[in-house]
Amino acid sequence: MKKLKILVTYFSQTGNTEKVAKSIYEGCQGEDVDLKPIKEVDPSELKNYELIFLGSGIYASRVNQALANLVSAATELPPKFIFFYTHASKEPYQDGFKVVKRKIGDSSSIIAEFDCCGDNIGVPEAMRNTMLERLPPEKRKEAEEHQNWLKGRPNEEDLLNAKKFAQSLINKL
C-alpha cells in the first residue's frame, strides 16, 4: 500500500505547540511524512505532499501570519490541510485560521482541526499577576483557577490525544 506523503509545520512561540506537532509526528509514523517549524519550510515544495499539517499558538485571535505567509507563497497547494493549535482558553477558538482559510480558498480541502489547551507561559509571572489584581474578587478566584488549571499544557494526555488525532485521520483517508 502506498504511504501518504505528509508535512507536519508548525509556528510555536513557547514550545506548546511543538510538542503538540512532534506527537502528531508520532501518530503519522508509517507514512512518509516530514516534521518541520514553519521558517524551516520552502512553499515552493508544497505541491509535494499530500496532507499538510499545519499548526500555531493563538496570538490575538489569530495563529500566526506566517502561515498565511507560507500559504499565499506557494505556488501550488496540497489537496487536504488539517489544522492543529494550542490555546491559553478553556474554550477553543471560533476562527483563529481565517486568513489561513482564505488563502487557500477552493484550492484545498480542510479535513479536520484540532484544539490543545496551552501553558501560557509565554506571559511573565509579573504581568500576569498585574492582570490577576486588576480583577474584581470573583473574577480574580475565577481567573486564578484557570491559570492553575492550565500549568503543564500541554499534559501526556494531550499529547496523547494528538498522536491518535492524527493516527485516525490516517487511518480513515
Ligand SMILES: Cc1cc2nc3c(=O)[nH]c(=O)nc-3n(C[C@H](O)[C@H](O)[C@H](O)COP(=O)(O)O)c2cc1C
The other form holds:
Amino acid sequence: MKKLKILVTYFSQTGNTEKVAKSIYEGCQGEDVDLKPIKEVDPSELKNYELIFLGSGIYASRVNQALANLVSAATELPPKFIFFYTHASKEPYQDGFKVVKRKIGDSSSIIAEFDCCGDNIGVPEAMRNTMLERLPPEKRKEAEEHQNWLKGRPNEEDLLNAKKFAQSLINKL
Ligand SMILES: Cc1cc2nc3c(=O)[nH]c(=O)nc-3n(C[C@H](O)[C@H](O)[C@H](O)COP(=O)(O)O)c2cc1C
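Given the form predicted alone, corresponding form predicted in complex with the named molecule:
Now the complete complex, all chains and molecules, led by this one.
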C-alpha cells in the first residue's frame, strides 16, 4: 500500500510539545514521515505533504505566532491538518489555534486535535513558590494541588496517548 506523506512540525519553548511531537512521530512509523521544529520548515515544502501535524505550547492563551506565519507563507497547503498542543491549565483551549484556523480557511480540512498538559517549567520553581505563598490559604491549596498534578507532564502515559492518537488516526485514513 502507498505510504502517506506526513510532516510533524512544532514550536516548543520549553520542550513539552517537542516530546509530544516525537511520540506522534513514533505513532506515524510505517508511513513516509518527517519530524521538524517549525523554524526548520520551508513554507514551500508544505505542498509536498498529504497530512501535517502542527503543534505548539499555549502561551498567553494562544499557540505561537510561528504556526500562523508558516501557513500564511505557504504557496499551497496540504489537504489535511491535525493540531496538537500542550498547556498548563486543567481545561483544554478552544481558541488557541484561532488565528491559524483563520489562515487555513477552507483550503484544508482540520481533521483532529490532540491536547495534553505540560508542566509550566518556563516559570522557575522559586518564582512559582513565591506566587503560591501570596495566595489566600483556600486558593493556595488548590494551586498547590494543580502544580503537583502538572509536575513532570507530559508523563509517560500522556506520551503513549499521543502515540496511540496518531496511530489510530492514520489507521482510519
Ligand atoms: C510565557 C508562557 C506563557 C504561558 N501561558 C499559558 C497559558 O496562557 N495557558 C496555559 O494553560 N499555559 C500557559 N503556559 C504553560 C505552557 O503552555 C505549558 O508549559 C506548555 O507545555 C509549554 O510548551 P513547550 O514546553 O512546548 O514550550 C505558558 C508558558 C509560558 C512559558
